[in-house]
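Single chain ahead, written as structure tokens, the form predicted alone.
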Amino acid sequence: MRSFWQNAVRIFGPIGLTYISITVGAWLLFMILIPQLIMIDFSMRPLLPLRKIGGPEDIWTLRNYMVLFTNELHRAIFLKTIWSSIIVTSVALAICYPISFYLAKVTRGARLGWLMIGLIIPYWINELLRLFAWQLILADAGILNKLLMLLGFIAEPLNFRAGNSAVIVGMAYAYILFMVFPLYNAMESLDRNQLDAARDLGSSWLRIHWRIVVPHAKPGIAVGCIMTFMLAAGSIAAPQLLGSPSSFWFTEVIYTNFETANWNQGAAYATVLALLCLVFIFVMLRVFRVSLKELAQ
């Protein structure tokens, strides 16, 4: 720690290093720990009329966080959107690995910078747009239908926006970057010296990648899983734009107490989101055998 603080001096300066410090310190007290303090004040007292708050029925209770156990509807709610986000977090992993380990390890040069371009420009979009135009590939009389529909493949529309489906599909793609670039980050310092000799010694792709990649690039799945799933359980306009009324997201039940002037219980059910993702945090931590030093490096 001594070191780490010695380099900052010599690369700063100490007022450089002070500045820097005072900035981050305000951030992180005003932007997060006050607004979070807030949040949690919020959901621990009753929802009462204005003549009535700062009297004596004006104490902390544990009511608001109750409701989310005797409720049965909004516990489904919170359960699917877990599940729901697991699954966004997966099926982005499956797509991003591929690619990440192409642009680390395979490809080089021009093709490198064109296939990142080609990555980065649809994000040049506003993520409305783009989930706009998901629901213009989904619909009934949408691209993919068409599609099918020319190829045989199918008689008559499908139903894409039944169920979790176009939300799965819409999430995974509004946040792959989010899984790509860790991934890329972490396989690219990956010694191509370590897979040649392993090939030159006939292990095949799977047991290279499983026993020399997946290991190498663990910290980058786990900050590209964490991202990912914490980006899917807190969305709100992917579910509201491609979802379903069977898709009702979490964030679209907090969203609602907060439109509806029942902040308390809208903070009591955004604390216990903040708290599963964080819960989820350490999960990861614990699976890949990452630790906290290792994500910042």
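Here the structure is a predicted model, which is why all the values come from computation and not from measurement. Numbering follows the first chain given and starts at 1. Take the two forms, find the largest set of C-alpha atoms that superpose within 1.5 Å, and that set is the rigid core. First, how it differs from the form predicted in complex with its partner chain.
- Relative to the superposed core, residue 247 undergoes a C-alpha shift of no less than 2 Å between these two forms.
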Given for the second form:
Amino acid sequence: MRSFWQNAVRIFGPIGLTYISITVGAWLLFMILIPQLIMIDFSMRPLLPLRKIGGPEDIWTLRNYMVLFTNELHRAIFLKTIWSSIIVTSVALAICYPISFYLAKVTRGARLGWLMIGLIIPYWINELLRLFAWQLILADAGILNKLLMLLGFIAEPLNFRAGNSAVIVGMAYAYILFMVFPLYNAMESLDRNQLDAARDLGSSWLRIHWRIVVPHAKPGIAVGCIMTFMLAAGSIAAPQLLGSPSSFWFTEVIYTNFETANWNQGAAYATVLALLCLVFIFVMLRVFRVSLKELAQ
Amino acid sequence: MSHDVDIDHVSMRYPGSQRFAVTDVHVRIKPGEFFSFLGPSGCGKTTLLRLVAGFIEPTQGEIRIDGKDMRGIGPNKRPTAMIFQNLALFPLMTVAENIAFGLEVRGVSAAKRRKRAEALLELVDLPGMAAKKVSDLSGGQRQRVAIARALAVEPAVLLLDEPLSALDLKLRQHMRSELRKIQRRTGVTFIYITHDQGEALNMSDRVGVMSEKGQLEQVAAPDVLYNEPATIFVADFVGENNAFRVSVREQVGDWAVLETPFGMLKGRNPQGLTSGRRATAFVRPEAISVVENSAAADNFVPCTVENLSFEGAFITVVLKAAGDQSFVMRQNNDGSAPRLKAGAKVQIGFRADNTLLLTNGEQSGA
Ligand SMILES: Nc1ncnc2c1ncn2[C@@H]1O[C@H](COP(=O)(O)OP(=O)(O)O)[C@@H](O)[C@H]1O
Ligand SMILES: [Mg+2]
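In place of the form predicted alone, output the structure of the form predicted in complex with its partner chain.
Now the complete complex, all chains and molecules, led by this one.
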């Protein structure tokens, strides 16, 4: 620890270091710590009429959290959100693994550059516009239905927007980059000769991936899954624009609570969502046997 | 088990590349032979080895292993195993897992794999290392693990891509004899590529020398390669040589009388060059000595001593003859040779059969 500060002084100088410490400290305190604490405080208090706030009934309680267990609809939405986010993450992983491998280990040179640009360009467009585009693609009279009918696969338009499929497709697409880049980064550093060596020793491609590529890319896979899951679970635009009117995402429940002035309930659910993401991180770290240190690299 | 490898007029041009990386290489490597390809960096050695391994397919020509055409057969289906220039060990596996990977692929049971890995570790002189991580090994130990991993699949042909280039000098010399020993013990055909002529001459049964153009210049046993280089490239590249331009005055059977700025010389003429031809003559530094008079040697050149460098067992002397021609002479430090001083005028002599006449191009005989 001492050498950390000594290093910092050497790099930034005493005045620079003081400035950095104060600004970073203030930012942490006012932008992160205090708002979070206020939220947690809110979440632990009952919803009271204005005149009773500060009164004897305004005590800390976990009642707002218990609602998640007693309100069956909310619980179902919460579980569905977890489950759907896991599906989004899996779909994104399934799509991005081959893309990343292709980018990292198969192409080189100019083609790699073009493919990268091709991947990034759609993200210059605002997320909402991209979601509207998906709405048009997946609509009853949308491009996809027309195409499928033209090719004779279906006679009647399919309702993609019933249930969650449209939301899952839209999100998997929206978060592809967050999956591709950690995977690409991790695979990039794999020595091609290792792939050749495994092949030379008689290995099939499937086993090469299972025994060489996946173990090497584990930290990247973990990061990609964590980012995608957190973005999916915390997303509100995609479920609102692509979900069917009768099916809700947990974020929408939180949003409604704040909208209807039940901030206490909203804060409690928001905290639950944050905890869920934290749990997911630790589950991923366990599943991939990756340490926090490896993640940071 | 060992197979022959027949490289039949093989050429290779990478897609998108203008020039051939390997040009019309033609050689048959015998079963159980230790064969080296020797050539400067970038001459296509790795390309040739990857062609044999099956990572790439020849643009022209055919590769046959044990008489079987290898076209269309992938590296995982060929009876070859390759040791990569950077070894390419799997860092996330233990030593035993590395060695047994080829067996794991073939569905061998864990118990058998373990036994085989231990036997192979014994073979490469690394007993008891099975559970170690690759990153805990020294350079030489990694080398041995890579060899064991390749031998585990019982290849008929082992392909080695400059495997010793990353080691320090002493370890390199030790590993040379180790490799040779392993090759004799297993009887596997070794195809070894290197830019280090010491390595190639020291270990191999036969050596194929490749030029920058990716052509095979000469295939011969190490001593033949050194004593009877067939081309100017080989004479230049293998060992040290004094080269000087001459023109043929007279062809006398297998010999020729040569005209040079420093007088008439006599040399061997394996290419049968006729009178009037321009050519290059070669004489090795160790074939030159200081002589008292012209009767003491076939060839005789007056020189001035330019400088001397003492190297322990021998002394390297640089001399200058007429026409600004330099000669390098190697004297043994055994007291038999006269002690020279820079600036001294001396006569050097060398035998006609140590003087080799070569030319590039149209002449046959190579
Ligand atoms: N994958 C490749 N694509 C295009 N050209 C290559 C490739 N690999 C090697 N080359 C070229 O082929 C030539 C021979 O290379 P290489 O076989 O690696 O030589 P060496 O192993 O003798 O140093 C070089 O000019 C090199 O630039
Ligand atoms: Mg090479």
